[in-house]
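Okay, so here's just one chain, in structure tokens, the form predicted alone.
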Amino acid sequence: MKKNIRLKNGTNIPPLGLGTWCIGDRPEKAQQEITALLTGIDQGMTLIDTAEMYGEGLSEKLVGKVISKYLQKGNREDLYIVSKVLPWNAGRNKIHQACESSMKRLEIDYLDLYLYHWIGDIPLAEVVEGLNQLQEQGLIRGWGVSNFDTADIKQLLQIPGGENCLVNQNLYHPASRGIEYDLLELMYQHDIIHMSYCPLAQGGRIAKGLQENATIRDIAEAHNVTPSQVLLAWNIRNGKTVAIPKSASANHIMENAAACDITLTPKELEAIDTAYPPPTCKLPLDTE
């Protein structure tokens, strides 16, 4: 796997890690699920992204079960957990109870990153002072936000303790570039690493034909690879992004952990900026 990314607190992670929207819904899929998530761990992908909202805790619980099977042989130091709490939970009369309850599901007793998962109602100011408290006494190592644009990150640098955000965590793949605008140089310029939700374009309105694309079909032949990894080897190219794919397919996760080892060539690049353009303009937040 590719050199592991520096956050600005010194902790080192994997460029890839394991997304988990929709997993842990459905019973009849769990020893499936769990299997694929010990897999990706296995394969270097020790980052596990989840949240309250995903399944209303079921995501996290299924989590906690992965995390305790992973603690019969290993560390949990090894381990990098991310969740994220709901903009209505983010008041200094409701975080810690949110925390705390998510480190219940998740079946451990500090989380390494605790994402604010969109802006809310609640004060700005307000939500970071919670943040910051909760990494004070220890429940979390580092916290970050999801979903903020450039004017969003402008007013959190503004706040008293806001500099402590080591993450933004954003959608991006090709066919979504709007965050290279402004965003991302904003955020590298204080040291907010970017993590990538939904690299893979799956779903809804946000499939854009990638996978049928032929420059990216033509590109994965040229390195005997499928396009997923392809679109991998893009979103993680420049050591600044985590991207963090979800699959429930245990071999689906072997081929996104092969995806560190495909460095695309300057042409390359070049071919996908022509099939996908970066932005011209500032774009609205993308975010399905």
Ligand SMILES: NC(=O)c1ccc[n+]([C@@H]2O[C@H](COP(=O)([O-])OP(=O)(O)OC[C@H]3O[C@@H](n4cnc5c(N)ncnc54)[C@H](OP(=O)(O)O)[C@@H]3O)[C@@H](O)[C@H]2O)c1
Contents of the next structure:
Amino acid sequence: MKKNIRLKNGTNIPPLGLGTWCIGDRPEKAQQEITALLTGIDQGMTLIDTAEMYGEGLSEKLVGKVISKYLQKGNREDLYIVSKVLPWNAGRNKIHQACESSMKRLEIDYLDLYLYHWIGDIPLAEVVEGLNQLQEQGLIRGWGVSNFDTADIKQLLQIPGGENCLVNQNLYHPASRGIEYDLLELMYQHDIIHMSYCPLAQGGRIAKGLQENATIRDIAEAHNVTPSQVLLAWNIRNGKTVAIPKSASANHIMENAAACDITLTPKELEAIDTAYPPPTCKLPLDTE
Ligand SMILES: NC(=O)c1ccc[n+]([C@@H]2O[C@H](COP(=O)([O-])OP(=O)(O)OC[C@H]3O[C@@H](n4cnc5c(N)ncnc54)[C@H](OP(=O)(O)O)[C@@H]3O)[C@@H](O)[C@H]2O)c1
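Could you drop in the structure for the form predicted together with this ligand? We only have the form predicted alone so far.
Now the full complex is given, and it begins with the chain already shown.
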């Protein structure tokens, strides 16, 4: 997979990674899911996004199996493992234990990226202190946040050590572009990379609308690809976004990985802007 994205700590990550929400929940699907994720790694989707919240640890456990299987032939350094701490576990008394528990389930001894899943009640300065300590202790290589809007990022950047934030993970697809209004620009100014969740709109009603949209379908036809691939190519179009589609199907994952090689023309991007206009005012942060 080409077009790596460079984080400000010097690490390169691929523009497409593997989401794992709902993966690992059902034992009877485990083998298919492990095969699917290993296929993704094979295709260059070496970034895996999980969270202690997903299936209350079941997703991390399944990803742990994938990692051990991969390590039978590959190197840990080739993978980029992302997990997230729940807001109520992010205080100074709990964050260390939460991180250790995630790593135990993942069968690894460091996380590449640890995200504060969403803003909770614990003072942000305390969370930042905890994340920076985990980094100093070598348990995590870097940290970031998720579901942070413009005001939240501004608050974060005023906290000592807050500038170490590498990534902000937010929902983003053509039918939900609110973050383009002012959040993305602020992040770019501070070299905070955007990690895009639900890039396929979660496969629900909105996803169906996107998949069936005439503009998306025409572009897919012109490139001889699927509408999902167009949506992913659009998501990562500017080289500053990493998208993390989830799939439990090896075929879908092969398809998703190939989206990295699609370049949409300015005319096609304009057509998508007409079908799904960018925001003209501040909108509430979309999270589902
Ligand atoms: N930070 C946060 O608060 C947050 C919130 C939500 C999600 N996330 C992360 O972001 C990841 C992605 O978001 P998501 O899982 O909610 O939604 P998504 O990736 O937008 O959509 C997943 C759905 O798309 C389907 N799909 C995937 N590839 C496809 C393809 N090529 N063709 C047709 N359908 C395809 C999947 O079905 P199949 O499995 O059948 O392929 C699944 O139903 C999550 O898994 C999670 O890691 C983070």
